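This document opens with one chain alone, in structure tokens, the form predicted on its own.
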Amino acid sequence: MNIRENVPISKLTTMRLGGNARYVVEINELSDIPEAYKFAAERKLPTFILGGGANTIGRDEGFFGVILLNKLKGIDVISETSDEVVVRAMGGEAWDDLVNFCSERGYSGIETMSKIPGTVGAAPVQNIGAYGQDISQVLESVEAFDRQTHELVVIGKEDMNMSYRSTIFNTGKDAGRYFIVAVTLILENDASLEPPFYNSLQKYLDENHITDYSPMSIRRAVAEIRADKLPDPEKEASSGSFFKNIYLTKEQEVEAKNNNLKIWEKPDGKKMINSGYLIEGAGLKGAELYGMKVSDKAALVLINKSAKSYSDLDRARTEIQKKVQEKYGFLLEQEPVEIQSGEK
């Protein structure tokens, strides 16, 4: 178990924020995970669990406690027939790597998630999904440490409360407490994805003229549209998507079609409008603000250019979700979760 102590959390997320963490753990065996706990309850210090951290944002003050890197690594088919096949990641795999796993093997229902940064173990917190898939669809269960029970447990898709960007683990009384040390997904095997696709996925298919619709055919169109339209947080400090797209209630649909507003229908029929759209047609698409500046090829991206607090940050999102709703009534929520202080 490897201990480091006063870690800057700028340099573990993505935005590039953050002041220091008193210890920094990683998790590299099943073994560590008990002893990191244990670690922080000696010190009467509170825990936070991180993976690549591009889903979150360190705050001026820092994290008084003990963040737990998911270092745990490993890809195993665990079974395969003809029509499926039943694969498992280590928590601590970039999901990247784990897609292009898949897809190079002709595994399909996670090919549109590709180049989607962070970890195995952070996809089903989050939810994540990208192009008309999330892990929800695919999902089977997660192996993860209790740190109320110290066991280890697994958890079954079905007692997750998977919504948008949303699961047991990170709302609500359990957030936090569990450590995800396994990820079990079900796919297709040699399958292909058919038309029509999420509409910025069939534009690309159609002007490139593909008609390919293997996953690793579908996995070089999605990585080619991100890296048109999404900073690469290797080079651009983001934590990508910043704002929740918004959901529409009844009222709202009628509210919004009373006022022209584009209306996207997911595959479930769940009707939505899309963040980036709202920040657009706001003004805002291209816009700096305070050292942050609003993507000109994706409004819904948040980029630090040169902010070098959290403040700045603070300033620059209270910005945008004020102009966004006096225009139009809805206030934008944040994706990524934040780090707070940690100090009683």
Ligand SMILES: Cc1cc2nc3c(=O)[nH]c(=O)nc-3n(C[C@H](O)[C@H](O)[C@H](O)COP(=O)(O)OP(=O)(O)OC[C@H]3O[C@@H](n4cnc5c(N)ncnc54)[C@H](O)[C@@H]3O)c2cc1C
The other form holds:
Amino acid sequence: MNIRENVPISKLTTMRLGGNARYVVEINELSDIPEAYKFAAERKLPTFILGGGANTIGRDEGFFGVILLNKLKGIDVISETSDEVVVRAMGGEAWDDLVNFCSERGYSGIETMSKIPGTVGAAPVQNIGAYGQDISQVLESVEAFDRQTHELVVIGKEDMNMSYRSTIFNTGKDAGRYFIVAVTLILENDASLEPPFYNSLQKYLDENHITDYSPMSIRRAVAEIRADKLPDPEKEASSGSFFKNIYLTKEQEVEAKNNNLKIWEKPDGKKMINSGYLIEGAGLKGAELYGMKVSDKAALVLINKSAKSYSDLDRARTEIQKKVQEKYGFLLEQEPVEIQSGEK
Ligand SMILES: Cc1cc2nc3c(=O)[nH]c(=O)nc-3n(C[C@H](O)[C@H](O)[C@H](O)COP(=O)(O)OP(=O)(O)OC[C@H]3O[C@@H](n4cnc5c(N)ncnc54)[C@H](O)[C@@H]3O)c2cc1C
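Counterpart to the form predicted on its own, namely the form predicted in complex with this ligand:
The next block holds the full complex; its first chain is the one shown before.
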């Protein structure tokens, strides 16, 4: 078990903020997980599971606890028929490597989720999604270490309560209980998606006269769109979408219509307002606040241009939330998770 001391959280997360974590333990094999929890328990320290840090923000005071850094590797095809394939990937694999692995082989079901930063193990936590697909559509189960019973368990999708950016892993009494070790997906073999696609993807395909809808072709298209619109975590610090979109209750929908707001209808019939549209409407697209820039390409994305501390981010967030709430009455909810400091 590789243990490091006093590691800056800013170096482990894509927003690049946050003070030191007291300990970081690398999880390279399954037996490291109970050992890491034992190490923390012996010192009476809190723990935090980290993958790529693409949806996690560190605070200035750091974390007086133990970060378990998931490095478990491996991707395997478990079974394959002419129309279905079952793929199992270890949680520490890069999510996009898994998408590439599947797309290259013609397995369809995750290709529009190309280039989402982070690990496979984190993907079910907030039910990642992009361009019309989310992981709940193809997830079969996860294998996880249960911190309560200290056992490896298999959790079927039906027990994960998955909805937009929410699952049992991040919401409710079991949030933080499971360390996701591996993920099993059921994909379509030798298949292509059918148009119509998500608006911006369809527009790109039409403009570029692309009629090959194979997983690899769609993967390339999504990668191009994302490269143009979203910050590359290697080059620019961000956590991707900083705020969640707003799913409307019936009353909110009526009110939004009365206020002439644009409402998006999702394939499942749910009505949504894109929070980026509200941020733009509040005149904040492209604005730079306390070193944090509201992306001029996707207003939902905050880019850390020169903020040095979490408190800069805090001030920028408060100002954006206040302006949007004053204009539209909606309180924007943050998407990325924060590492709470732990007690000294
Ligand atoms: C530029 C950019 C674009 C993005 N685009 C998208 C997008 O299109 N769609 C989308 O859904 N998200 C997007 N994101 C957010 C992010 O990529 C996803 O949330 C991703 O799943 C985070 O993976 P990670 O390994 O970095 O998670 P981390 O940030 O390391 O962890 C996120 C949360 O999951 C928990 N966790 C991590 N690993 C495990 C595990 N093995 N077991 C249990 N809990 C775990 C952590 O404790 C934390 O609460 C984007 C982020 C960036 C920076």
